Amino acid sequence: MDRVKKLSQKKRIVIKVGSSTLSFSNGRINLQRIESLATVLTKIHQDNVEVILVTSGAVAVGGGILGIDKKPHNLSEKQALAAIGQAELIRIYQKFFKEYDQVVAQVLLTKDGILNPVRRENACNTLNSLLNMNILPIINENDTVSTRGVEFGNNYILSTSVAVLINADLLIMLSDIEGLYSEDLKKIINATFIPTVTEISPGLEKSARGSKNSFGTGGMTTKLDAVKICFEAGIDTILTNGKEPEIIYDIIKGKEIGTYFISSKT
């Protein structure tokens, strides 16, 4: 496989960034990292690559404003923090993207907005129109109205759904781990790193384990569930650590970074 050639052909990329990447361990938002992310995505977008950002962080930002260090389990409290944090989060993104004259647009989605045929078509048309207007969409789940049964549950599944919705060429999942390992690193220090995956076998799923922080959601099993959806849609996925957003440059150049999940379907 010519990784350099394969990745150089990706012209519509969805980038997923989680709360654990955007915030410190105490839940406070990491402004420097968001600024770096805005810089990287703008430069990639200016290089004739369509970029869609799927971001977490609304609840974490809301918690930071109120001085709350852990995400609440109560749904209404979580939705309240999301309502507080959502406006501030998009304001932060707008501030940093504006420094490069890059216009962004906020798009809030719920699961029924993807599953319902009419709403799905409207969402698809809106995102395509924004991209045609050279605007960078910033997508998050509409936590303030999502309820059990109509929520994605985590932004890994949301990012996958968006990638499928707009026929993306590549999904880059920026997380708090370097990629996929053969065992749980917390238990097996010398676990083997897996740079390339072409099939998600039952054995791979069984051995995959992840970790959570106070504001993040989902472990490796959740990530693999998202990757499987992309596999079925013929979309390649890269999972890597997002603490240095500049790593996205190297990914697009084809460097051996993270775990590259390659779909055999078209």
The other form holds:
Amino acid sequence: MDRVKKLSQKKRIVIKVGSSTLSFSNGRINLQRIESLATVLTKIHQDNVEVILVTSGAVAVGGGILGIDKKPHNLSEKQALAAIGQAELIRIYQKFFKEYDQVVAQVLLTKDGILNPVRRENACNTLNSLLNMNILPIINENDTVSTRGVEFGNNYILSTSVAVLINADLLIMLSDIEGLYSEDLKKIINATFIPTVTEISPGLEKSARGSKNSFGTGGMTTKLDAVKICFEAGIDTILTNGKEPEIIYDIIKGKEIGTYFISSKT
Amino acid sequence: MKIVVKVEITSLITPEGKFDKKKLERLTMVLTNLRNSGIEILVVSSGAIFLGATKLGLENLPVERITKQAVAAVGQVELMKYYRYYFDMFNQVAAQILLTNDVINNPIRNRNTQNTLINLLSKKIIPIINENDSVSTDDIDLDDNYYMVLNVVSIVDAELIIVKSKENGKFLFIHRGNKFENIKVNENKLIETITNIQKKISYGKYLSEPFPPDFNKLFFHY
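Alt. form predicted in complex with its partner chain, vs. the form predicted on its own above:
After this comes the whole thing, all chains and molecules, with the earlier chain placed first.
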């Protein structure tokens, strides 16, 4: 099946947006980026495609409010900044979504909340009811109570867990890289871009390993781990650069943007 | 990179001639984003007389100088109230600085002003500067803050002037480029344009050009 047709059938999409998309290189929040994202997601959501947003950025916003320039190193400081920043981040999202009369809801998840069957069902029901009411859920990890060992660790894994939980058709990961390359881009200039992946071979994984972005937590290995979970669950994934959120329109129209990971179990 | 942003109240009014809060909200969002991206921003804003007249329910703007100065005293508070309200919305701290144009010629006041402004900028605060109309002896109307912009540019040694255009969402750039280049850009392209100008400056491209430009040149090109 061709890309255009495949993507036109996607009716429930999880969009994962990372700190590298939401903030400047100095860590401060990029308001105009958030505004564009809100514009695009509202239009898609109001056009009969259910959209669930998984967002990072709480720590960045918290740091901005307190005027802290450095990235926090210890966990408790990170959690404190997240507690300050999450409330603000949602307020900012709400502000921009409200311009288009799109109601949003905040859902903060922890890993044990998804592993525990009862809580899992509750989370699933909540998200489904929100979507039924045409509300756009904005999800983040509940950093303040997630401790090392029981945390998702990064929002790539969180976004796949959400996609699996609510039975999404597609996961779009907005990152600071265009997609998957044959080699580590930072080391090899002539690395070739891979537009489509149908299987994550050991060779592919090996070449992806070691490429780590400067900001944000996810290197390519993390992204591939996330994609593998989606593969298993029959969910397609697209990895692309989030610097212009408007490309999401083209992505769902089937334009060749980013790397398209097609699950054989779809 | 230090940028002086000139805001005229005429760029913040509705077609019916009322103060347009929505436009100010957008402006503060765009300026906060510039500040977040690492650029140091100073705002020179007019609007005290306009907002004072609105507050007092005057049908026309005052003509007489004494009335203007009194109305400006009322309106400056209003102006800062709105700036603060909207900057707060985006977690940006603003400060009010009222200057008279003689600050440039008085070395002690010049130095004091410089210290204050530089200190505010180092704390990531956006200073909102206006002429201290109530004590100023200059003709308030005539220069429409242009001298003030030039004074601020030279006091803090800014690299660029941006004027909020009356065209919605547009900005006018004035920098020391060849032939005194003016560029009109959409607010979405602001950061990109500034980054390009910054590159040219750091490559030493504009070194021979005087900055700030003289008043006539600035006025003429605008």
